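Next comes just one chain, in structure tokens: the form predicted on its own.
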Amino acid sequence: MHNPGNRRPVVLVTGAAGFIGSHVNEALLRAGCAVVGVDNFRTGRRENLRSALEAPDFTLREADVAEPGVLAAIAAEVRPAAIVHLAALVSVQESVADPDLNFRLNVQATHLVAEAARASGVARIVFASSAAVYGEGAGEPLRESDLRTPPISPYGAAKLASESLLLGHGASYGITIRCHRFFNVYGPRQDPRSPYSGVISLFAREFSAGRPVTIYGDGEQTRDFVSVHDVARAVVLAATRPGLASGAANICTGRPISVNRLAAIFGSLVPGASAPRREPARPGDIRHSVGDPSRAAADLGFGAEWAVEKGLGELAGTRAA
């Protein structure tokens, strides 16, 4: 570590060069933590780390956490107070096309994180889970207990299996486990070229290029869009708040926004924006998805602070700059 004499708590972040990971690094540094970021750059981007690399309390390790022994060696060296596990195969489509890769990068990698924590006496693990753990026909809004139906993709199944694996380790070895079920995360640095890009990053790209966005179906389908700034803050709370018990929590706003509303807000922010292009509804698209944020409020004292209008304004300004 840089500044080996400091007494700042060390947090190890896997997937540190990713969209969410890069914001988590910066939030942890602002909170007074020293951060060891780990990434193999399979999907992470070095330019995402530009700000963190300027901080004396950030160290980057280029490594693959899905390789046995790799993370255990790093954890044994730096002795983190907490591990934030964000590294994953994040594409639902890729998990369907290559379920073996999905298992290795999601379930096996999570097992190796748990074992690294156990061996090095790490007190806490914060895990990036997903709203994909909820199957079809779950409640509205989605609550953490709404697991009556199974996930509909290998990705969602891997996230749910990883939650169980971590919670079992936590109960057996005295590790606090916080599983964050992220809803539709958006914000700066989200790559619209990624197969898992959300509609907001795609809209931002099209609007900034002067092209019409595409809306499928009637556009009244809704999602719970949560800013990456709020997500990073929730992760910091889970990694650093004293006295937390293990558990899972939705990280969401609890406020559904329709695709038509998104297009209208973006259109008002971008001069000369083209009218949306309409296409038939896509088979299999979920009609409505919104989370119940009350568990995160009770456990973490967390509530989303970024309204979607503010977040879209930030993106429109970023794209125009």
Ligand SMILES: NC(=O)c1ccc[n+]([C@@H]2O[C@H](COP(=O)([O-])OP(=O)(O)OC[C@H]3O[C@@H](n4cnc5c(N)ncnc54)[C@H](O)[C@@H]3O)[C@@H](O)[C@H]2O)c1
Contents of the next structure:
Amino acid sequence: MHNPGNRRPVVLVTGAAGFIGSHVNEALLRAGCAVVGVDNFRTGRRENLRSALEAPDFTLREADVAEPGVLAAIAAEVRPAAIVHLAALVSVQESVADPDLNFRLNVQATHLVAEAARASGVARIVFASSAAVYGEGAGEPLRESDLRTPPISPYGAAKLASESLLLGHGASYGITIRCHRFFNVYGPRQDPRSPYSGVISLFAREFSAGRPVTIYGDGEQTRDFVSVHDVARAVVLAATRPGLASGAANICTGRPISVNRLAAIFGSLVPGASAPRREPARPGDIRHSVGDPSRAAADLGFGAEWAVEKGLGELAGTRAA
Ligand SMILES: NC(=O)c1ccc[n+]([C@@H]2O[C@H](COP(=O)([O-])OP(=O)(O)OC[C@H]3O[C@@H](n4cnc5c(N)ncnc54)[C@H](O)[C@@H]3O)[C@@H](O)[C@H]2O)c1
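Please supply the coordinates for the form predicted in complex with the named molecule, as a counterpart to the form predicted on its own shown previously.
And the full complex, kicking off with our chain again.
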């Protein structure tokens, strides 16, 4: 990959073996980039990399990006045009249970990414931020400037702190920083075995096993569900499009979908599906969360293309196969 005749831009992807990372690798390869994926398999899986590892322009480095010097050494060797930083402790609940670990994996690691970029002259960083940066009642729909109320978890706080760290580095050292606030991402390879998995991967597993899904509360709580295919496309745009300025943007659809609606769509896709079970509402469950997608449209030319009906159809088909 690193011979001088290969003129493909190299993109370094942290968290490459994860759910989102595995789709990002493939989208970058399709866009003509060479990809160096970094992962320590904390939550990622080798099988997620099956397709990428078949590509001659993909290489894997098994490494911990929260360990000082590790990513800097890789960046110094491969000289990437951009770093896509997805590696993280991804569970809000785990960040509450272990805020020290959250700090190490979600704040220190980001600082080390910024420093690796500075030392190796990397021109651009794309960072996986989250809708968790927004506090309760921040806005409906949520706009990027709706930050008057603070994040309600160590995870959300770490994502917001990471955005600031990166933007400060970018302004000081001439690195373009794109912070993508992903909303509720879903799609193939999302791991339903995690107790913190998104509702769509849990529903897909239960429906395909012929078991009833559980709906907490009245089921009218809404989220902005965005397909991982759209998310990967937004990352590729941010990593490769010339002339982008630094900034944060929601990566979302702008369309609220209720949990009842998800269950109804799955029910129509899976013949003979059982009726949902109802349980009392869970404390702390946010009622509504939907993003305003207009900044990503203006900055990146990005708009979500996957309607949730299509995305759930893909999952129902994937599981039936
Ligand atoms: N899935 C969502 O709905 C969602 C929403 C908002 C933001 N995000 C963010 O997107 C990113 C990817 O999330 P995901 O859903 O693909 O989760 P994931 O757990 O599937 O992926 C995270 C990857 O990072 C790797 N990793 C963790 N710590 C590492 C370390 N110190 N060194 C090297 N590798 C490490 C894990 O092994 C895993 O492969 C994360 O930053 C997450 O916070 C995800």
